[in-house]
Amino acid sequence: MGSRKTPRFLTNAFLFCVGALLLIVGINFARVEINRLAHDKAVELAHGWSTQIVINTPFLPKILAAPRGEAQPIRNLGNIQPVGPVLGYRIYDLTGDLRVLVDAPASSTDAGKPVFHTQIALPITTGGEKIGTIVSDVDASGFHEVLMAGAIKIGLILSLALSFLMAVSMMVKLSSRKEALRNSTHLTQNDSVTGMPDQPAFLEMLATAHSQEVAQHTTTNLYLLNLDRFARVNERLGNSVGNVLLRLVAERLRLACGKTVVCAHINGDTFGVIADERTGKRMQQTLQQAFLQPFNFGQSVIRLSASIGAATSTAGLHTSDELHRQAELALRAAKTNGGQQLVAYDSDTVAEFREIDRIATLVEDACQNNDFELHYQPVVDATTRKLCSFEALLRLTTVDGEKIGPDSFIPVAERIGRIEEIGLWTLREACRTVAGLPKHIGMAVNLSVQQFNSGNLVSEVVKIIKDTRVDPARIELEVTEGIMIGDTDPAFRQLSQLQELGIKIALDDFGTGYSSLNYLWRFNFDKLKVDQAFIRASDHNPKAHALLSKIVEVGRLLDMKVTAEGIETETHATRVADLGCDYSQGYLFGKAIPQTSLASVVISEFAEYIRRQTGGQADVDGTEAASS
């Protein structure tokens, strides 16, 4: 494991401390230098003042040479008063005795200002010989203030200049980083379809971004986009139109992301976006908004959506491959969760999708390898218990023998956009099967609500009936109450067209979803299938039994046949028959069986029916029964 990079805030804190220390040292150095300059100025003033005293006081040598005594007291040279910065002075003879003392009338320093006083001692000479010493009190505050003001101005100018240089340096770094990302390899050519960098260039630019991130203590944000159900667009409109749409998507991404963000066409219908720390904060919303408006293609308007997986290197990733892998996992989570959304990588979030992702992979493999299988559960007349039809139930078994229940893989198939393909395969296989059974036996097939979205359901059903040569009257299509959600008119219109073909339409699992009597009269369903929860609850709950009775009554009132699901005991069978149900379905009459077992079930049921009709006196040739 390599060493982790230093967090950026620690680096900034260290640089701030170093800068503050240098500033303190610089201020102290400037203060010492200003004090020295002010003292030198004071010396210069004192020297000039003492020279004036010697020149303007010719009797000064006599004063200093005379012996000290009562006749020679301390004198005040009143005719020569100190002015300006000189506050006063004292003159001493060679023996150190004070001979002259002159004080300024008042201080020249304004109140409230800092005072920079100093004493300057200079020799007094005549004829080249020293005859005494003059000590001057000089106030250099004015000079000191001027120098300090100048130093402050210079410091401000230098600080502004330094800030400007740092800002320019940062801009140059960012610009060089982005330029390096765009020009990380001059040998790699752009993708021929979109004009964007291709996958090798993308991976190299990602590695470059990550290495610069480590050096500059920043972060890299990676987004992988996959167009939802784009394969169907290619199938419906052709590859040439698909390529045009890819170019339009690429252009929209360029405009949305701007020149500072790297966009690449990785492969097929997948794109990649690399953003730095600053632009990465707004990129999530930008990418999602890029697909809000439809794409104009000639006179056509095509709507596309995208699943987006996001990952960031703030977790201290050591390689760009790790970042890429995390974005791929997030993208898979977005796809398996239904698409048209952005999922940011998080270990807990992605873990929730791992099972869904596993099942999605199994569904994809089953679609490609034709691994799905149909089992058939019998439906009998509730009174005579004669076999009337089968319900085709989809099954999925892995190569390891694991059985995946429909409750698990059907929602996943709907999420990943495979349910229409699977539903049509189920209907085709069920029609082929029932075409080989006695003509009085029908076949029920479940439809997903999503199969109505494309608007092609009726034409596909017509083609299947034509190919399998089955009588449409033997086919029953079951829909759940989920079809009642949203805009029901398109779905009801397609159901009506199917009924016009002779196909029966049944409302499945009635009573557990979005039950409403309003829906029952808006569409003329042929059959109402009561959910098994009512059958089980009626064993011990009088209210459930009463409600079950009313459901059957409503079905018959609206001229619908009623099937009771979940019949597992003789009590159940007798109860629903007494309530007036037309058909019964459940383990009591048989579990779902594979196609290879259908013939024996049909023969046995037919033989049992004949025995019941003849009081057990007739034998039936199984071969003749199967062919009748």
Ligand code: C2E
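The term rigid core refers to the maximal set of C-alpha atoms that superpose within 1.5 Å between the two forms. Residue numbers count along the first chain shown, from 1. Here the structure is a predicted model, which means the values were calculated and not measured. What changes on going to the form predicted in complex with the ligand:
Annotation: Cα of K403 displaced by less than 2 Å between the two forms, core superposition. If you fit the rigid core between the two forms, you'll see the Cα of H324 move by less than 2 angstroms. In the core-superposed comparison between the two forms, the C-alpha atom of A207 has shifted by less than 2 angstroms.
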The other form holds:
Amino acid sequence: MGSRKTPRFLTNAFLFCVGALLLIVGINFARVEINRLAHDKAVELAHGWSTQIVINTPFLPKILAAPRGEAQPIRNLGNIQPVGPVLGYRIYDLTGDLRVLVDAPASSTDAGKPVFHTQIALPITTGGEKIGTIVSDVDASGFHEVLMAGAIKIGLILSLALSFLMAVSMMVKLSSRKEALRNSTHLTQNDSVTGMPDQPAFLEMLATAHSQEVAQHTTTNLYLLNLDRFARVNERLGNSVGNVLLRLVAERLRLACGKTVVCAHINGDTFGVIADERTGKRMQQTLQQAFLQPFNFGQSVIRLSASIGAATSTAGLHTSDELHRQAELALRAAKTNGGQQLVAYDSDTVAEFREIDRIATLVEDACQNNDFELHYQPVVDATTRKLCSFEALLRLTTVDGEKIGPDSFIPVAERIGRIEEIGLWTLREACRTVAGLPKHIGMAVNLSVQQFNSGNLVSEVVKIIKDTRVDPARIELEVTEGIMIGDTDPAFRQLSQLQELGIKIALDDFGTGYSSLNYLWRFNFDKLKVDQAFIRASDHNPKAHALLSKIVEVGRLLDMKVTAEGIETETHATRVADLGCDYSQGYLFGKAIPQTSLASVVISEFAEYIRRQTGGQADVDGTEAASS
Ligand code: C2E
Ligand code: MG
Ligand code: MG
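Show the form predicted in complex with the ligand, please, the one above being the form predicted on its own.
Time for the whole complex; same chain goes first.
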């Protein structure tokens, strides 16, 4: 607790700057020292040279003592030529007059090479008395270079030794971290189904890994994996098969992740993976690829997918609990978004999923507490306007009174795998309602494409019809063009079986989706419901109007009834009736109403119908009409 993690970048940058500074100071120090040594060497050379001249030139005092102009220095000293690093020399008498000037025959320095060239003045004495000064030109470059090369070599050796020491210390740290993690793995409980560490063990390991990595300024990568629709696998194949599958998943994860990565079975169908900074980079791919191949179980091959939530410890993330919470949020986002995907936590992505997540929670609660409600919208005969049926439309109101439209919550219910249950509840409720209405009134119920996936739809519908004792001919099931995506055979087969029961099948929202005429002859729909957008467009667009007229014709040609949706005005109603539509549905005839208001609508509708038939003479008793 409390130890804030210093951002790694800043620490590294600081260490780099300190290192660079030390290097600059070191180089300068070495340069000054080498220059000093080279200068000392030059002094030593000049000293030796000057001593040689004085010793080997007995007539030197004479030259210096001779009056100016009489001495012939060059000639007399011509045989004492400078050699090696001494480039030349000059001899001055006590008054400072130049008496001897000797230069090296050619410069010993190579052009372009760095030189360490200096002039050194030394007194010339005889019998302890100064008689003049000798100034030698000395080039100690060779010596200077040797020193420099030596310094560079030593520098390199030191750097290598330092790097080696650092690498060894890092390896020691890494292995101690692995050892600590291994120890905590050994000390902890293993899950009996998978043999992996269980949830308490996992959380302990996460805390250990996180604190160590904070101390070392590296990152911890946490992944939470949840198997998609695993409850269904358990339901269908039984818990014992489910357990074997969990073991297979655990084995595959262990194999894919490798020994250095911690894998745990957190609970049910959820697994956890902890990876360090190095292995974390490849882990996203590894985990996703782990589910590409199906699982072989006896003779059967089972495909599983997983939703994965990923979180990486970043600067400012204090505890492993926070990291865990972020991974959980990311996992929920992956799940809510349809599963079979990895979502890495970042505040923006998660915010995007918050609304969906909120609705998902409301849907889950509504399923648990039976909070859904059905409202019923009237559908009338397009010509006579007599009430023919109702369409059951789902409603969801939160405890705060917020109304969530089915356009928002149905897709979420589909994503979280709740639509089957909701759809069957809707059908049962609608059948129960229509069973209590006059026999000429039918009931339409919307089906989601996903309800065809389990293969149980037909048997469930049969059960509902039996339980509610409703005449199947009064039931109409509406599907959208989404049913035409992918392999259509299983869905078409189930639709045919439903038709064989006497149920009518309608193609809903025609004209908005894929609208391929191809679908219309591939399945024998009983009814075509033209989408409200088409009706609206025909208000001002003659082409839309022409198309609407042709759709009605096609419907007739293929022996389908046609319903026009979204009839809001008298003009709409007259237009679709004139075009030959069979039924009309829209706000003009009524919005969807709760079940409690149904009886009065049926009664007044019936009364109105009779009034129209008798030219306004009849007065109908509502109770009779409703129970007829
Ligand atoms: P839908 O099946 O096409 O239902 C008709 C929608 O149009 C309903 O919206 C209805 O209130 C609205 N509507 C009817 N007449 C008019 C009109 O004159 N003007 C306008 N502007 N709108 C009109 P709602 O109830 O919001 O439902 C929207 C969609 O949600 C439905 O479209 C259907 O696809 C889906 N849905 C509703 N209930 C269920 C259900 O129980 N199961 C499934 N799977 N989907 C459902
Ligand atoms: Mg509908
Ligand atoms: Mg519709």
